[in-house]
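The chain below stands alone, shown as structure tokens; this is the form predicted alone.
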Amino acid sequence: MSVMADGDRAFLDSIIEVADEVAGPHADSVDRDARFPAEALDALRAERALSATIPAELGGGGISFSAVARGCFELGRRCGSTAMVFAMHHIQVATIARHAAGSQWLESYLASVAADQRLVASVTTELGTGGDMGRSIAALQPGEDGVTASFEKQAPVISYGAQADDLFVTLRRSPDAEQNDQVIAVAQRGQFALEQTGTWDPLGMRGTCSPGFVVRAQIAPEQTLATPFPQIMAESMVPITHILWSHLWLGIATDAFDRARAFVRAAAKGSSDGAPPPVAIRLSHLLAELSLLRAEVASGLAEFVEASEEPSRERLLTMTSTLRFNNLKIAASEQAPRVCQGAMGVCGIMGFKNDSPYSVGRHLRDTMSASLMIANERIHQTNASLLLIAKDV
């Protein structure tokens, strides 16, 4: 076994321990009170898990992307909100790491994330853009001193914004730039102020603590990624987002299936003849649904890892690749709640009750948010345009 494989295994063991011993026991409280999963994030920091996607030479874990995706799955099996915070943090950090080469500031920043286990939140949605991440209204405004820049952005949601150390922000390149001429800026705590503009009492994913904010910041110009924004989107942000999200949704659905299976096993033990109860047939159908979700998630990860290992990553810049990862998101976000609803059908009233060991209400509510996170209809609209011109699909 290679050193890297050993490192991945140790990382996953630590994630499973946090999931089982910390995130899981607090999941119901986090959901009930719509509170940030502070205990789980403290435990992840103690395991240095927030720097897993940062190269070892910058002080990070140097953990493979496949292992980080599996970590999202394991956390998702115990607490969807913890898994979402962990996934979103690594979407930002992995994107910066993949495009930091040549920037002394960004490499130094990644080293500080590793050293201090800083939590990074995303500010990529904005009022007035209709949920289109490829457009920005807020612009990076050069300072009169020539050494600073500022911005003000109205974000309808910022997941764990109040708890984050740093922000990953999409902006127009300058005040006179077009809305699709964007840059990504990194603002550190002490450089930005948040004015909360909304509340957070949602149906599911309650622990992500995602109200709206107005963000005001003053940063240095070098705190932006030099790589063109469309390239960052295609090579990193879109595939990484959909892969990590799909893994945590799979984790939630897997735990829902496991609870349904435990219910059927308990029913079988109570049978006088030991025969499978009638509801076991439903469980078999449910396994088929879960297997489809597993296969889709696994193939998406494999394709991304293979393309990322190519020197130029050119495959990730194709329309075929965009369609592939868009469809991964759509498929996973629709399949996961179906599995959870099927699990409730197997368990019946015991799955419907919140105080039952077979309860899957939280699982169903958390996965129902999946189709809204980068709305599926918007993705279908993008796909429809691409299908008219793409040579291969």
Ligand SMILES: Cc1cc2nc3c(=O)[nH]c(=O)nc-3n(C[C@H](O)[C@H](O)[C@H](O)COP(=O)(O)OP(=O)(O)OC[C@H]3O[C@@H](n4cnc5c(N)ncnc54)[C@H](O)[C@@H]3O)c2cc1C
The other form holds:
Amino acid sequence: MSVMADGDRAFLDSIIEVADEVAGPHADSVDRDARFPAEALDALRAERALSATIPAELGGGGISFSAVARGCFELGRRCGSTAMVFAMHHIQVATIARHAAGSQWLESYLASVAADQRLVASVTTELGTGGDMGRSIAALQPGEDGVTASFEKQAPVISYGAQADDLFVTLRRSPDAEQNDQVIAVAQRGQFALEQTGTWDPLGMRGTCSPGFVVRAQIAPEQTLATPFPQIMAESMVPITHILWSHLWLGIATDAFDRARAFVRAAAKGSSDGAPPPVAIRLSHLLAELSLLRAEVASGLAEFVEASEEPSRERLLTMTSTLRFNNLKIAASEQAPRVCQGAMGVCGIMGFKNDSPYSVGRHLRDTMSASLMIANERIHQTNASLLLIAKDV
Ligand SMILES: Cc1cc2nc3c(=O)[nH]c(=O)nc-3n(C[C@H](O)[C@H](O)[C@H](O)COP(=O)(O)OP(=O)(O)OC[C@H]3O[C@@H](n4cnc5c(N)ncnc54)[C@H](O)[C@@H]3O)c2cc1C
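Counterpart to the form predicted alone, namely the form predicted in complex with this ligand:
Below: every chain and molecule of the assembly, starting with the one above.
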């Protein structure tokens, strides 16, 4: 078992406190009203948790990636939407931090995220390409003055777009570039305007507040990541996204399991002979399902951390690695709702009702978004091609 550094431990303790005392108590109203989890985000800002993944020399927490992943798990246990906002923000920030070296603009940008606890949203999905991250239609248009560049992107889903300070946007490199010749730009509040194009009344993850927007922005040309896009995707964005998402889905599934266990324990207390009630067997089956999810999530994190510690991070650029982290997403996104549904099966009507201590409806609805967040079928399509040519899997 690894021993946690003091800074990581203190960070995690503060996240657990926010999860238990703020995110959890507001989770039902966030879900019911499809409203942004403002109280939890304020509390996370107060703990300076939005800069956890930024190196200490830039004013960030210098917290390990493992601890941040664990933070997503802890928040997921109490409020899936808060955990998803926290995870998505850190996907952007950690990706920028891993590719900022050599860019004075990106380094001072990260310092400003730390100083002001800025919240960063993701603008990757696009009308016309859907969840295909490897293609963009909107292009970065160089300005005639050479000091500004502009873009307009039709984004059908931007989580917490209205609340975000900054946007992390995938674009075509230039108006002449092919759709797969992409670049990542960072636009700061004041540099972009959002025109909301839809509403947000979904089945689950309601507190992420993710309607569509048209984004129009003017930025400086240096507000882009210089590392080639496919390298950023393989080395950082894909594995980080899949690891942080799978941790929060595990958190939601774990709370559903805990509620099922509390239900069975209460039933056992009420029995006259003290013997486990028949439904305890179902709980045991459910633990087996949860254990599979735990193992998949833990091994994905361990492999990423190990590969990231190698000086060149080359292992992350292999097809084997892409397959591995794609598979983590597919497996976790299918297993988490399975566990939540199993928990509902254990609790019966008490799990089905929204106003019972054993309610797992929100858990089930929130985890049902998992297989759509970059559709699993798209990922299978990528994997299918890679499987034909990859040396090892
Ligand atoms: C809660 C939530 C928050 C989100 N937040 C953001 C955000 O902040 N920023 C952002 O950019 N996006 C966000 N998204 C969007 C998300 O990541 C996906 O990109 C988006 O949901 C995909 O939309 P889609 O299902 O219409 O698109 P598509 O990926 O186009 O899929 C449409 C349908 O086609 C199927 N399909 C696609 N490809 C194949 C294939 N090769 N073979 C067979 N079937 C296929 C899919 O299974 C699906 O049924 C969010 C989504 C959710 C649910």
